[in-house]
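Have a look below at one chain only, the form predicted on its own, in structure tokens format.
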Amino acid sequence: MQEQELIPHLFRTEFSKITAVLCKLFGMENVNIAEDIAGETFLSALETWPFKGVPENPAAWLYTVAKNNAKNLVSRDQVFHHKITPVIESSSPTGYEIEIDLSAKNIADSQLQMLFAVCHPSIPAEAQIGLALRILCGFGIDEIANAFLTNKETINKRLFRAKEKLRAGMVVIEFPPENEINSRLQSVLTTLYLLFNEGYYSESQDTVLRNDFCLEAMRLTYMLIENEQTNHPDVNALFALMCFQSSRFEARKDANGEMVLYQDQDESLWNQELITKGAYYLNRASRGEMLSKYHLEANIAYWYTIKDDTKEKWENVLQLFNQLLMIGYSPIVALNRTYALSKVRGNEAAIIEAEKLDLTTNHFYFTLLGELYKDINKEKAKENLLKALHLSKKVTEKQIIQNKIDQL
């Protein structure tokens, strides 16, 4: 691999390790210092690595940068010298000589406090995941920014926000007392749910990023497996969520970036692997006696690997749904039990139970009633799709609506 392409490589996989390392050393007070010492160390990469070749190691030289910068900011710093050295001498054994642990036990443990101390309840969750985004998994603020559809700005001045609550709220990176750590543990679980879906939903013709998104939800959530403190099962049934989701990903477009809706979706294109994978994390998340919602969207989601178009399945789907109403009600979930209740009791039946609804503010709504609606009274199914498109706002979603329009 070529400078050119592995330069780009390392920081998404290393600049986070690094952040985090030094975050936990610096306090969550110093997170900027911390993410200009890791820019600084890639910036020397890029000035040096084409003249004198790429190192034999190249995370090994990254991390010796890091922590020879790190050392000449404190003791050439004199406001940073006198903030930090109180801090470096309560923790050091050396006292005054500063000791940066970049091994992969500190690395991963520093990422994993640094996830905790991101997802604390004192900021908002679209605030949560930008942090999560910028230090964890070392996107760019254009990326951000991308994600978001919205622009650099914004998204500068939230994240800027958000490292202020972190601030004044002195905010500790480490892992919360046992006695918190569950209540903790889901806020986390909640914001790494909602970075996946930022990738698995996002409107980003950047497949690519999309990818990525992810694939940094999925690392986080299993380095959460791999630490006994955290290997819980819903941790688990989170993982394999993302496995059965993550296995469909290659078969939701088409070649023309074009949205594929699940009944159209080419069964060869999706992982096996991954739904393997998934059905053992689900097997796992089983173990005691905790049902989360995270147990449930997985099985649901399970089942949405098996294409089959089943009385059995949708009925399997329909409980689901219904206990996932049963541990808390939510509109939105209320409208996809709908589509399973079409399968197991006909369109009707589920046409009544939908109108009861009344989201008439949300085009999915309208689109659902269009399908229902289709072989019952092509008119009302017209109307409805016509709402539909007139409330969404994406692209690939108003085709999908005009499609449907077009066939009746």
Contents of the next structure:
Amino acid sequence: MQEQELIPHLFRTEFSKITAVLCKLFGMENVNIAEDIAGETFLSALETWPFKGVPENPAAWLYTVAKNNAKNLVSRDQVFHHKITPVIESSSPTGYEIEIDLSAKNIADSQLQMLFAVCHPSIPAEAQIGLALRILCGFGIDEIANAFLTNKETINKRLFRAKEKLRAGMVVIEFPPENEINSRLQSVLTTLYLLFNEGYYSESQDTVLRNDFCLEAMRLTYMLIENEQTNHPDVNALFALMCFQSSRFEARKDANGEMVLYQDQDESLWNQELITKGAYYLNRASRGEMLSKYHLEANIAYWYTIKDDTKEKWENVLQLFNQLLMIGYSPIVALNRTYALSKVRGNEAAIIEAEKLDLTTNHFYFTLLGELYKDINKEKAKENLLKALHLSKKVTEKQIIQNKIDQL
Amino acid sequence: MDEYILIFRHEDGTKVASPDQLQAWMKQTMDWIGGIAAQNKFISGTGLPFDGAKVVGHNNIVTNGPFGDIKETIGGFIIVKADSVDEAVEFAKGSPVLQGDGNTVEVRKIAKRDGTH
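What's the form predicted in complex with the partner chain like, now that we've got the form predicted on its own?
Next comes the full complex, and the chain you just saw is listed first.
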């Protein structure tokens, strides 16, 4: 890896590790201090490395500097000293000397506990995602702003409010008690699922960054698999889903960065290694009785890794969408289910069902109707696609709909 | 929006279907319910297996069944949201249970818990 790439990459992984350990030590109310120390550490690296060269073990170098920065801050800053010393003294056997444990085990434990803290049910979902991206994944404010297609001020404000919530909610950084793991895990999984989708469906032109979001969501999910207490079937199912989805990264964009629809994708670009990995974790998820929405979605995603339009594929997909809707309604699942129905029972049967859906403010609804009418009634197909074009707000989507109209 | 229960009444609970028939029937049932769920009108439901069914009668007399004196039995139900009983009836018309001659789907409004029913 080149030096220019190495530093931001290291920054992300090590930033989140250092922040998690310090935050665990200082308490959630001092999350900003933890971030500042981590940030200062990287500033030192950026000032030193270009001249002296990257040290042999960059992570160890960073840990040493972070430890010193933290110790200096504790002894220098009287206010912080008074606030933090009782906390440290109670956790450190030596009393006055602060011990910062940056061992692999403590890093992993702290990150997992931070994950549960950030995904605490008292924090709104949007805030959880922002916090996860910043604190757990180490993305910069400008990177987060880029992915959300907004500016740094908005993201800063959002993070500020989220941290206020963490403080006000008195969220403690700890592993949830045994009897709460299952319910707490649900909100963690929801956030990881949304975090992945944020990367997968982001409108941002920065493909590398979007993939990084997805990879980070996968890394955090994998952390849960590695821990015996959180290695639940639904965690494995979510990880399988992420593997299947990300197997299509390379095929989803063409040379000009334009979106390539599933049916037009070059299968040879699908990552077989990730597909195999997904199948492995889906298999592990299937042990036991549990059937979560992640199981159903991972199963659907599995069928989508088989490109051929077989009867078996679509019948299975239709049944999975039926089950998914019975667990919980969502407009996009209702539309996907109707598309699967058209593959099993033909477009005419699907049109009858589609017209009952009553999603007339949703441009995907009209895109679907346009697609279903394509070979039956070109006029109606065009009429629906024009409605979709009118309702859609994103440039890439408008382009896709326009292409469909042109092809009629 | 009110809630309605659609009760599947089978004319003869003793009829045994082949595994293939059962599987085909399950798929049709799931497609039917999926269509209702796609409209965000499905609340809950379950099948009621006939195996091991008992009837507790007057004076706590327990009989196997619901077969015997009465042949007709309940095979399951779903609860849906609907604007009117007519809409609930339209949902019921799609039920694969009705493919069996003599079977019926009973549509009943669920009592509201606010005391008005």
